[in-house]
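Consider the single chain below, provided in structure tokens and representing the form predicted on its own.
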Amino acid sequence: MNIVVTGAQWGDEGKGKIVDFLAADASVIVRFSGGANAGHTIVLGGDRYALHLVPSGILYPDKIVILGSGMVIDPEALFSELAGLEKKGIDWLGRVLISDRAHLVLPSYRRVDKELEQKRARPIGTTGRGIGVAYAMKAYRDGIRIADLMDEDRLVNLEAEDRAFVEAWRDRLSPMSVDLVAYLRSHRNAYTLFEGAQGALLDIDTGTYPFVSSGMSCSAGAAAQGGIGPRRIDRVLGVFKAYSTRVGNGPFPTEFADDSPGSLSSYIRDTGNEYGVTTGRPRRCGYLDLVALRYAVAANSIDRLVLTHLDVYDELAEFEACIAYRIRGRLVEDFPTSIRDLEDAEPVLRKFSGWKESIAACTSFDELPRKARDYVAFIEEYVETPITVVSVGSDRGQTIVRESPWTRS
């Protein structure tokens, strides 16, 4: 069984832990998309695990993981995030494997990137990672792929800097390398995860472009990007959060107005810990999106959903979500694809009563607070796609499945 998890959002939506908590019942993991700029927490026992390139079922001493065709890998990122797991006890030699197409970043990409967004007279607020350079050099067909480390003919065109770097590295990415397709069609039967990085609105096609990331973070590119074709998938689902944030630059019609120390954005923030995990940038906060969430899950094909920090509204006497726009005087009802229409997008939003009580100890849906089952009925039946799995903390056991996803339908 193949299940594909993705973020609803504009990414940090918690697919980490989700990944982590149904890893469990996986045999492989595979990360499709995205680079050293995605981040993912995971927090067991009380130890934070952060990853950024290595798939988030790592730390499950039996599990396989793959970072996949779509995704972009800086060597120096990942045996930098590989020897921090080897230090926290974590055996990963012979369970990380790289596809051979996916590509390199390289260090020349690094600084073009950062030069190209020093000269935007409208930043996109990028990592400055070299991310958007590498797929572009992908695009181009310049690109470097693991399948290339020791093709001579493919590395005659590489600048000295980035040539040396390669030949540096070579000997310990190849041993890695696997044709994804192959060994995915070998493991057919077993049961795969697939994870995404960013969020669907920051997909390079179906979201707020420009301001997006330069891959696929769609759940089609599970099958583009992940070894299977789209038929083989077998569900979708989309983590959200239970209000919105965004890192970096671009349109977001619901953010508070209001960030002072003390406003309910510096709450939600500081609550949630919402500060990027690769960056330690303070991400802007809003209140949920529902226009936008629904877009994602129709864009998507998310047949299932998955709410996350439901807990950080714990000590809220009452919040509100957005359920329309009203753009230039007019009453909108779906997600726009201007850039302009976003920008100038106000929320219509509808209150809820809080709980305020601490759902953190909660184990079962019916445990929780009348008042947040009320939250969580209302968003699916604005979406129209059930809410089967609810965070109630950021501890792995701090999870309530309402029904597996690893049931078929």
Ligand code: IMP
Second form
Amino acid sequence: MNIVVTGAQWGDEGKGKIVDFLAADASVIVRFSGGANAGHTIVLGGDRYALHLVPSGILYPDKIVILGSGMVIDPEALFSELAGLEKKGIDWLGRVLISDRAHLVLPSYRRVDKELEQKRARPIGTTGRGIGVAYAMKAYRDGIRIADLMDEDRLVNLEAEDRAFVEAWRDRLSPMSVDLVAYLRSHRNAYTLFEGAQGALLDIDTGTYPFVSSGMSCSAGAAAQGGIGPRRIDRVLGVFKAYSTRVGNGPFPTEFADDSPGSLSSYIRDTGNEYGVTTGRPRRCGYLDLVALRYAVAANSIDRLVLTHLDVYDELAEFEACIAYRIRGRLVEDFPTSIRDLEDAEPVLRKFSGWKESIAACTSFDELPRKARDYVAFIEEYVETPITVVSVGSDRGQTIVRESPWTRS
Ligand code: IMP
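Now that the form predicted on its own has been shown, please provide the structure of the form predicted together with inosinic acid.
What follows is the whole complex; the chain from before opens it.
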């Protein structure tokens, strides 16, 4: 069975935790897009693991994790991450494979990424990791894939610095290389998880372009770049938070206007630990945007939702969620494409009463306070999609499963 886990907002929805949780029942985990711009956090027995390139199944000793064809890989970042895991006692040798179709991020890409960003009248707020340049070089047909590492014809046009970089890393990368399509064909009966990075609204096609990342972070990315085709996907899980966050620039209709100390915005940021795993940047915060979520569900054919960070609302007496936009006086219920429309969108908010108690120890949906269940039910009805997993804390165990995602429907 094949499950795709995709972010249904602007990234940072808690995909790392959910992939780690679901990986207990998988044997192969394939990350299909993005690069070291991503930051996936997993908390296990009080230890916190920050992953950027390595798929989130790595913490189990017996899982194979594969960096997929849609990824752009900076070997320096990869091997420093692997060394960090090794220090924490994680044995990765032989378990971390890289699709031979994945592309490299070279030193000049990182430099150009920063230069381009400096020249933009309206910067995107990139992570500066060379991601956009790597995808652009791929589209130009000048990128270097893992399969090209030993092919002198492919390397001949590289700048000296990039060439030296490739030569320095290729002996370590090559043994990890795998033909992903052939691997998954021969493991077609394995339970496989396809892990997305970023989120639907940061996808190059479905996101808030140009304020997006450059990879395919929508669920279709798993089919194009995960080594399988669309008909092999059995389930698309969309992960979203009880509220919204965004890091970097770009439109964010429900963003809180007041971000001063003591404001709701800073309360949510601190309670939810909303600081970038990769850059440390404070994330912008706002109420849940159901217009955006419904769009993400449709654009990704999400058939089950996973709600995370519900516990962040534990102490609030009341909160709101956005059910429509008012754009220059017009009521809009579909997520607009135009950046100007999104920037002019004023959220139409619906109030909810808070539950004012800790849900961190709840282990079943019925144990959740009535008001928390009401919030869940409202979201399900609005987006016409069941929420089958609810996360009530950062630890692997703090996960309520109403229906196992591995159950075929
Ligand atoms: P880039 O991916 O570094 O080119 O950055 C493009 C945009 O995507 C910026 O707004 C980043 O902050 C955002 N971004 C990239 N990766 C992530 C992620 O993993 N989580 C959230 N935002 C991200």
